[in-house]
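As a starting point, one isolated chain is supplied in structure tokens, in the form predicted on its own.
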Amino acid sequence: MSAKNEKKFNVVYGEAVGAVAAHSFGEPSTQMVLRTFHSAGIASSVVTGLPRILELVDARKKQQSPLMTIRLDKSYAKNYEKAKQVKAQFEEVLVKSLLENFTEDLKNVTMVLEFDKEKLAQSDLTLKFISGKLQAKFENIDAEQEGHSLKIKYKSKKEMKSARTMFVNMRNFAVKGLQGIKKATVQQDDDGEFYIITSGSNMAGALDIEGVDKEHLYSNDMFDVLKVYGIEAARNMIANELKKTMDEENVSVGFRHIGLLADAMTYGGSIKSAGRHGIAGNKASVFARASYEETVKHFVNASVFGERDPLKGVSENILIGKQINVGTGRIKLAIKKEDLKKVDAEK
């Protein structure tokens, strides 16, 4: 959902918008859980409800199910076998996957390749293609076709170890396709146009490719959105994601509170977790840091560097037993000293 489609809310001055929100969020989540056990049966690659929401808030770099929806130019969109062209130079293909086998011979410094003739013919790949992308991405290395074999020659004079390490690097090397991307399948949406959804999220590397409409691409990994199109792309995505995964299990909750959290966690210029090691850590308050997770250690760390609180959020208030800064107690009167002589002498 885009910045444009929001809708806008009036909010009464004083107003705990952060708490409605945790709320918001936190009563539903129970709900999530116990249908979570209940659908324990189903069978599923892409991971939703409860552990897709805990996955947005944590902010977790390595997501379990990364995806890319990616829509085609007009003049492939319609047609099959162009959109299954442009599906062939995302999917990835690693060197190990073309082997039959291979051996190494550490005192020589060499490694023979045995690669699978039918493997290449279904990736169309050629030996001459793939000893040219090793000898271009690792340097010091002879590469000689044997057959449908390639002898791999390390000439540097270093020691085994980083032979034995380069050697296990090229085999996982990808020779063709876009890194991290597993898997590609072309579908038909209901107007007839064809699209590509992948498995595994590479934007850049998609944003390369003829035929690729790029301005309708989409990741559901917030951390490549936030290093393709910035931090205002990853805010929205992240919006969107926790409202799609809130929707999907009948879950109701105003799209006000999603955005607040998905303005908490990208406001300073990037992407920070709901939890100690992010927006909760990170306060002013040395009190409303204590008072979440970790509290013998805020407070050691305070004393040490000397910190000061300035008392002016809510939990820290809580903790002290003082009037917090929401609803009523935001309100500050003042009157003069002429008046209150007045008050005084009616009374």
Second form
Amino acid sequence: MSAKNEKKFNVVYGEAVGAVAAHSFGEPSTQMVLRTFHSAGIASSVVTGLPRILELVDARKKQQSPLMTIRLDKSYAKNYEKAKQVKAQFEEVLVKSLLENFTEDLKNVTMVLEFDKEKLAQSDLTLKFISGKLQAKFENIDAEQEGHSLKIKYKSKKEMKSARTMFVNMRNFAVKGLQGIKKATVQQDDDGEFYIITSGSNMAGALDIEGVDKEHLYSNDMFDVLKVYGIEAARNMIANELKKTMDEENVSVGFRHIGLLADAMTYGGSIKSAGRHGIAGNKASVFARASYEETVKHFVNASVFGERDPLKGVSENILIGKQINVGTGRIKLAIKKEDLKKVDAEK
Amino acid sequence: MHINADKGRVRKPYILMENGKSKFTPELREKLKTREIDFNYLVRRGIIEYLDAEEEENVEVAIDEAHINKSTTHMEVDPAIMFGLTVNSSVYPEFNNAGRHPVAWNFMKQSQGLYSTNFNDRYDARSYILFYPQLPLIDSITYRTLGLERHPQGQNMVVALSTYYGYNMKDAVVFNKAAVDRGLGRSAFFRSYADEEMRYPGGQQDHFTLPPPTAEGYRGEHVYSRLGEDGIIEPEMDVKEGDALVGKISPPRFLEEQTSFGIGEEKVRDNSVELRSGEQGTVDRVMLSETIGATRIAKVRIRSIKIPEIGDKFASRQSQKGVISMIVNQEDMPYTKDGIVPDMLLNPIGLPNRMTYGHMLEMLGAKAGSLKGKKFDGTPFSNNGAALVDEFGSILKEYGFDEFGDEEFYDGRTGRKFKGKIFTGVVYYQRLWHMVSLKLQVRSRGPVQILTRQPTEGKPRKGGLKFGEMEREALIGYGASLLLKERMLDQSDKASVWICRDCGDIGYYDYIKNVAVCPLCGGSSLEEVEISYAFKLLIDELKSMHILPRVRMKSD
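Right, the form predicted on its own is done; let's see the coordinates for the form predicted together with its partner chain.
Below is the whole assembly, all chains and molecules, this chain first.
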């Protein structure tokens, strides 16, 4: 490697960056376990500390506290009333939250939704609006208004199962606001600008709302980020969230180690967890996979598919007793001393 | 109304009050002293009452006469009984950090002393006897009640709170060589070995005897040279590791094949008891007896003298432990203007963090006591701290010492006087049974496990220290590939295996025909390869579950 490149990366050829990152990550994490469970009394709805780190590293689809931080456009940011209006568009209002009662008649594939008058008034909604929304979202339905009730009939085939799932989905439908956003609050920063924090993440929906600063939209849900902004953004989000959580616990880990982990989780174009279903489970070597978890499964599958293990990795080489391909073992002799003499003689 | 009269609930005695005064009058106290009355008399007369934890909630207890007020209903018999054995076992515990008391108690458990006066007749598996145990200069009511006066477990040592050229960093202590030579902390270690003449089904039996050289597993004449005619070692014999203590022959492990010559000479196997590895000593006592099942048993007790050496552990009754890091010649130790050389140098940094003020108070008190020839009482709450310091100070002054226990010291190595004064006193130190001579272990070569061919683990098996997964990861991270290979292969389970070039299965070398053979394909084109034996085992195991791994080789 040239001196120029070496300076650029600041890592020596053959350096076991992964192992070093794991060490740098693992050692302070053990201290975190001790501390997080001792900070009793601080009731916080946001998951932090080791549980959060595990959530990120395991790439959980359903994380415990998804959050969005929404900055507002300049014309909205200084005005509290306007900010509140934007906020109102976020909070989801589910159909079931407005109901007083409902009855399903699966034989005739109809459902009667009895709405609560006061709740409708509170949310500033009319039955007409709701029936319009429902008809726009769900196909093949008829909505008939009767007093404070809405009679819904499934027009297509009299299939009970699909009707039932649709009725359930219908009750969980957000007539107002964004799907998945349970709560939104307006906050003020040190500069006096208002911004919104939501519990729940729906970036695609947030981008459609007027007044949202589209360049400063932030979510801590990696799959939402992946869906809307792509894998690079998700990688940065994972790394930043890890760093943030570590900083909150006063644990300092070099960012390159965290970045490496985020890279390893995302370089394939999708988010992979660090466990046996992700990075570790997708290793090339049979022996490396078998020496981690589910030994028998990997050996049996390898035998069924006639897998070959080229012995390129670290773990398998230690197992059979070969010099590993890392560090000093990375450098191979290009030409023997005797052969060099021959070359010199030819010259 | 809540009546709780559970069997076994814990209760504690209190003195009752009458008209704002203790019912336990000075007259009764006098009578009790002269043994005219006893404790039960007081309980029967309603002077002392037993309360349980729930009753305690509704009474007001005065700690002593001075604290009695209008609402007081009961008085403590003695403030010290509010603590259990743990706290009461140390002296001046009320001056120490509460968290240190369990630690101090733990150290007391581990102390070597005079655990039993009939130790000479006992065959304990392990026992330790201090050569010159002393009574502490500071003791307590509990100490005397427990009968510890008859079972002392330490010695009063002259301790200076001083560093010594960095040799007593952290909890290390420096000892005076002359004091050790005079017998300070010297003790005897006894270990008993037992063996029995077992009977086996089929009428076979073990025999205590000198094993014949024909016995299976005979270890050579020198091993049995100290055994007597009966096969049991003679008393006062010096023995070293591996020496047989009880010669015993047992019938063979497996049933013998019948030889064509009929029943020949019965084969026997050597099953003697040998001295533990790494130990040595003198045979102290031998006992021969019989079990209930009428089989003979032999017990041999080995004695070895343990002189304090670098690495041995000591602790005071105030949870201050330390390991000897250096034994310094007396002439190199610091000495006072009176020519007193301390037995022990303790680093003062051990004190502030642990907040064991009792340790310093003991130093001062025992120093005053040793000058005056008097023992002091360290029962919890029996003294006032400031008054104690004054009392000890006046005694020290009386004998021409600094009233705070500080001494002027001269460096034994340079002869120069130290700038500051050094706090010096006497502390009751216990020698704990963690001694290097029983723990030291080294290995360069040695036994391996049969199954994995990896080195054994543990001291009795002459094992190595495990180079575990975390250590392995550390070497990977450092990139030391050859060191890693040495640890994982060369110094562990390196094995030479013949592998077939054609089918990739493991073969063997036929030394009779002088050719390598592959049992799978029958070929003879094999290559000798060095792999870890664990890998060979893995291949075998995979084969046993119908998976055939084939090894393909590439020449360098």
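Residue numbers count along the first chain shown, from 1. These figures come from a predicted structure and were not determined experimentally. We call the rigid core the largest set of C-alpha positions that still match within 1.5 Å between the two forms.
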{"item": "After fitting the core, Gly147 CA displacement of 2 Å or more between the two forms", "value": "yes"}
{"item": "Core superposition between the two forms, C-alpha change of Ala184 at least 2 Å", "value": "no"}
{"item": "Yes/no, Lys137 Cα shift of 2 Å or more between the two forms with rigid core fixed", "value": "yes"}
